[in-house]
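The chain that follows stands alone, in the form predicted on its own, written as structure tokens.
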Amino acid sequence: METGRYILRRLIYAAIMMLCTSAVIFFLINSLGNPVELMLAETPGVSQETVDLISAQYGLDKPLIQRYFIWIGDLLRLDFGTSITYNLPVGGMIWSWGLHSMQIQIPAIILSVAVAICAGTWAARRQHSRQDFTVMGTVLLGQSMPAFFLGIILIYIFSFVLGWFPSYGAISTRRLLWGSALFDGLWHMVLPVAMISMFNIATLTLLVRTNMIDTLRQDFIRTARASGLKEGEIIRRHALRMVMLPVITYVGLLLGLMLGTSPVTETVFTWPGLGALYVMAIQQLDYPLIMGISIVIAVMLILMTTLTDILYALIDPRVRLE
């Protein structure tokens, strides 16, 4: 009963946050002015009648408040409008380009969690040793290095010097690797996934190491050792469960932001994902596309944060009492 009330309360908060976020996105973006006028301002020979006609076509001739409620109503029907630049449904563009973003983001998150748990636990069990200092130095270097600079280094070493992996795109334009679109796509994914993973591994490894050190000092761990359990079994059965709580929170944020944090990676590797589309939409002042991508990123973040809180409460019942 208490768990149900907690979940219901979190869902109500999420709905309120989505509504408030949609208002901020809409009014902030539309405060810049009429996008049609801005796009055609420097185009010679375009009359005001043409501008008014195009504006009416996209509903820009209506009052701002009315346009907001029309936009919200369309969103509830999963209608994100039509792109001004590409004259295509925004929803379809978000779906197709978003899938490309998730192709590199989801494998990077899975790889980051797996490596960070192993490295962080290994370093925590050898605190203040040479191995611990090596892990700490490596992850601190990974955290301090700008993402775009790391991507350029990967391209230079593994693409231009060694020639192992392609430096741009999601698929070869001339000849597929081994004649297979699947293998060719995986081949192109290696460097973008590596770039995303390295920064996430650094942050997650520090998180796992810090929490593992604190957990291994707890009384229940001493009791488990006194009962004769092996160290590896203690880590797997007892310590990791406590360590995974902050990791779940961080991974939830990564999943919620995976579309919003992709522009740098996709720009460096010319990857045709939602982040690259977002940058192009901003450059072209494509309001429907900007608002559509913005609301998708915001909703994903709110949903993943809410799901993380619910999962956190199911794992640790003390959360529901706070």
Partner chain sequence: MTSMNDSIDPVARPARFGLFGRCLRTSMTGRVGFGLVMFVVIVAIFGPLLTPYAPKDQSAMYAVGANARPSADHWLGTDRLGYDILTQLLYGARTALVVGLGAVLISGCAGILIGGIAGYRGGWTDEVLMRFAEFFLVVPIFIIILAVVRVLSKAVTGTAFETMPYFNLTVIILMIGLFGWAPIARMTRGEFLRIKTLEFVQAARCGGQSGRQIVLSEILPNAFPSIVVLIALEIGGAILAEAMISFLGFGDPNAVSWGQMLYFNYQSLKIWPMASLAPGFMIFITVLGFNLLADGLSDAANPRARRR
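Residue numbers count along the first chain shown, from 1. Since this is a predicted model, take the numbers as computed values, not measurements. Think of the rigid core as the biggest set of C-alphas that the two forms share within 1.5 Å after superposition. What changes on going to the form predicted together with its partner chain:
- With the core superposed, Pro272 shows a C-alpha displacement below 2 Å between these two forms.
- Relative to the superposed rigid core, the position of the CA of Gln57 differs between these two forms by 2 Å or more.
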The other form holds:
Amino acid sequence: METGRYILRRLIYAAIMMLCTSAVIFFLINSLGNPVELMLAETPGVSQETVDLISAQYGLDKPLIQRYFIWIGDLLRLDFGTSITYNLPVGGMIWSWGLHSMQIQIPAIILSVAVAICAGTWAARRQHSRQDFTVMGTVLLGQSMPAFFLGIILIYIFSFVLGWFPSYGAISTRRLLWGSALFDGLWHMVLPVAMISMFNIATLTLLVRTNMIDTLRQDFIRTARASGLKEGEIIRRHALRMVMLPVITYVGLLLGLMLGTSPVTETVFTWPGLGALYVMAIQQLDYPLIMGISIVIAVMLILMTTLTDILYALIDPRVRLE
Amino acid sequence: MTSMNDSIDPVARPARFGLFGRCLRTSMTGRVGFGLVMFVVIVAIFGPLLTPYAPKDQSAMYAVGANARPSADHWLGTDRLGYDILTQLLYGARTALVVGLGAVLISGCAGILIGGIAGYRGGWTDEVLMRFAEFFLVVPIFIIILAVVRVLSKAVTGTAFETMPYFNLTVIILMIGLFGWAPIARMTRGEFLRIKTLEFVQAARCGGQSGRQIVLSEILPNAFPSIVVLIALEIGGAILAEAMISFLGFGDPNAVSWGQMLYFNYQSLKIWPMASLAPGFMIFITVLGFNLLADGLSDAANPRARRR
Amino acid sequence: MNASAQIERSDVISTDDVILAIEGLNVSLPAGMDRDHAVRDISVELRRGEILCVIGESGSGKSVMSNAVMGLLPPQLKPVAGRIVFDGRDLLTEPPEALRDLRGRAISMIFQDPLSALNPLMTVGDQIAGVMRAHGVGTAQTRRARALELVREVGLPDPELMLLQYPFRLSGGQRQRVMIAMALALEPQILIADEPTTALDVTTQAQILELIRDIQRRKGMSVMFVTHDFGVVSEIADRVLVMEKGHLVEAGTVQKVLTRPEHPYTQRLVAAVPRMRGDTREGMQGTPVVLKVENLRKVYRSGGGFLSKERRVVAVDDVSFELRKGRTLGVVGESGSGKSSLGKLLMKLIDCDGGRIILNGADVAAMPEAAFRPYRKTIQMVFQDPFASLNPRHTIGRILTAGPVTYGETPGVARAAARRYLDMVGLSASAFDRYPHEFSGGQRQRIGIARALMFDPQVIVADEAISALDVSIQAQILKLFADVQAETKVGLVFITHDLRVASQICDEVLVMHKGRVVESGPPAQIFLSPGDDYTRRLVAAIPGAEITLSHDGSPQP
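Provide the structure of the form predicted together with its partner chain, given the form predicted on its own shown above.
What follows is the entire complex, opening with the chain shown before.
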């Protein structure tokens, strides 16, 4: 009952957020100039009449506000329009390129969480020891390492010097590894996944360690010890549940942002994902594609943070009361 | 232990030489971070004196050619476009610091102001401002900045802005700043809310001090340590954001930026790795410097959390 | 004084009766603390079926000792000498796994703050059953049945429903009952209670003490009860140990220690215990009224936003009183009674929802801040928490002079006044240029009083001004209040949860309950012949009535 009301409130709130975000995206991008004019600016010999004609064709002669509502209406019918450069429906493009992005993002997130929980807990239980110091040092370096720099180093070492992994693409163009598309795909995923994981592992390990140290200091852990619980049981049954709360929030953010952070990753590895598509769309000023991709990324982010909040409330009974 | 903690301060004690002094005295990471940041600052200020080449000097193209190995004239060699790599690195430090400080000046002022008002006033003001901030926290900032920077660079063709020097860089700084205030606002608000209820603030009210006096002399100084930590982190973050924007090819063509060096040279990584690895390394140590400094400041701001 | 020798001299006991023996225990502190031992050369014997109280002020090492028995000392505290013998085994040398098995099964412990001591994310039932699970006792069903039985045994309402509750929904007393249920789950031989009632209201404290005493008798358990309150000691103890700075200074039966304390420290401590006084304070009758409050009312509203119901709590309901010059009005009540809200209303730190506050002949209740400003000088406040009430970034001088300077005083005059008042509260003028963290809790409270005096106010509101302090410091600060009042003739509104304290300092007492004044009158009437039901319960719940009721301040049995 209480939980139901909380979920309902979160969902309504998410809907409002989505509306605001769509407005920001639409007006920020569209108020800066007529897309057709901008696209044709460098093409010589285009008359104003031609610009007006094409503008009318795309409905750009209508007032901005009206265009916004038309756009929203189309979005609600899942009609994202047609890409100008590719002449394909934007919805379909987002789906197929987006799947490629998830192919590296989701394994990376799963890997990061698994590694971080182990490493963070391990370090927290050895606070101020040499091992803890090593973990913390690595974490601090990892957090400051710009993703693309790490990617470049990985490519240089593992592709160019050692030649173990491919440096670009999602699949071999000539000969598949071991003749299998599956193995070949996995082979191509190794470096991008490693690059994405590295930063997440650093941040999450720090998060787990800090919260674990904090939790282990709390009185209810002392109670568990005084009740004769085994140390492993205390970590698993009592402390980890507490530590998972901020981890869930962060992982929700990662899942929500996974398409939003992909432009850099996918550019480094020439990975045919949504981020790379977005960079291309911006270069080409392909308006339907730009707006389609950014609204999908925004909606995804809001949905994920909302789901996280709901999950959080299910674990922590105190939140539901607010 | 209940018997040991009879003196827990709700706010940190004043340090003799301020927060930075304590950071440098007590924290290893703080010292290393400070050293790295100072290195970048010195390079930014005096760097141009150390090189005979202008940042946009491509004359090496004729002398030694592109992607040249290190020589007496070009200590780190030249890059794909015939620029002297060392010169580019030195000038890049300026851009990085300008971006970092400029963006954080905007986001810091806006964040402290908005967060401070929300935290001090509370009630409806707080509700509205924090919903607004929350919105900025769940917007895919990077994606939007990319689009705006690109569209704007195109849209100004033929207007007065086109001739403005470093127009693109200014837009990038503005956008990073305008989209980066929310975390600072949230932190400031949290600190204000917490400190506002402490008894010394009530005592100041009982002593007849005005709201302005209370904020400026009672609340803000005690909230500042936490905010400074976040600001140090955000400087690093802003530098990284500019590097990523430039790496994707949407940087300012007139500015010398490490991200842009990567963008230009990345394709020839196999031929001449120095041209890509050197600017990448500079970005790394700059961001690392600010992150470590933040870590040290955070230790200095909450000395007890560390010791226990 | 050699305490262990004294035990042997006064009580000859057979070793069979001793269930736990601490022999020559030394626990070292890490370097850089103000002393090198947390406890030094402690020898204690806990006998079968007795309640042994360990009493001491903060920093006395009493908690270190009890945690050492449980093997729960933090890593920086190391037992360096001595033995803790239980069941023929030395707990200090036992392997960790054997110790773990003893905890919860043979020796259980309950703690001070029952909210933080319970896992906020687990239901009460899971936490109680968890103790049995940890020791491999029973199956899921039998554990649940046993949990239900325990919940009944400790007197929690709706046992079935209680098992499914989360700790944050329970009251403080209920939480402590859950803790006790957990501790009793495996029928331990020893229960260690570390200040289990300190965070509770006085009526709840009385119930929990009764529960512990009751269970101890029924099960024949031995209890080691750590406390700082002699009232609690007199309620529950069979024998008492007194600790000071890590040393055991006195041990003996409760009668002996409370009535004939031998060690000077014990004597001072016993003398400092606030006692109920039934007499009326002399003098100062018929002085002018400095503060008059009529029908004051405050309602807190929360929620009421989108999709949530508005919650209204009436914090202060129709409160009226008069305060005369040089007199002290006590406001007593338990947590949630509205006494602190009343203090904030008087200071206009929060706005009221009705009623009048007449200060200096003007009704300030509805005044906007700007109009009230001139009146602020006449009413000042002393706060509860000595560590939060002074801005850590300002010198004492600045803290004291900031107010008067805002009101247009010249800095020179303000500084001179600050030095004068520092002297009045018993601090040297050198305090002027120092920072708050250089002072102890009691000294900071003196600074807080000096700050209030800087304005030469007619009324001082003291909100729990001594409750964060050790009992011996409490006595000093109480005396300071009395001295200051005698010298400045200031009217005092003294807000406290401690009826004994109120009885000592007040001319008149208001008893508040759920926002209303249920009874008011001189302390003699309130405490000796209370007219209201709630007051009667409150007075009855004061721990250690037999030792603390006196007319002349000397300990009487």
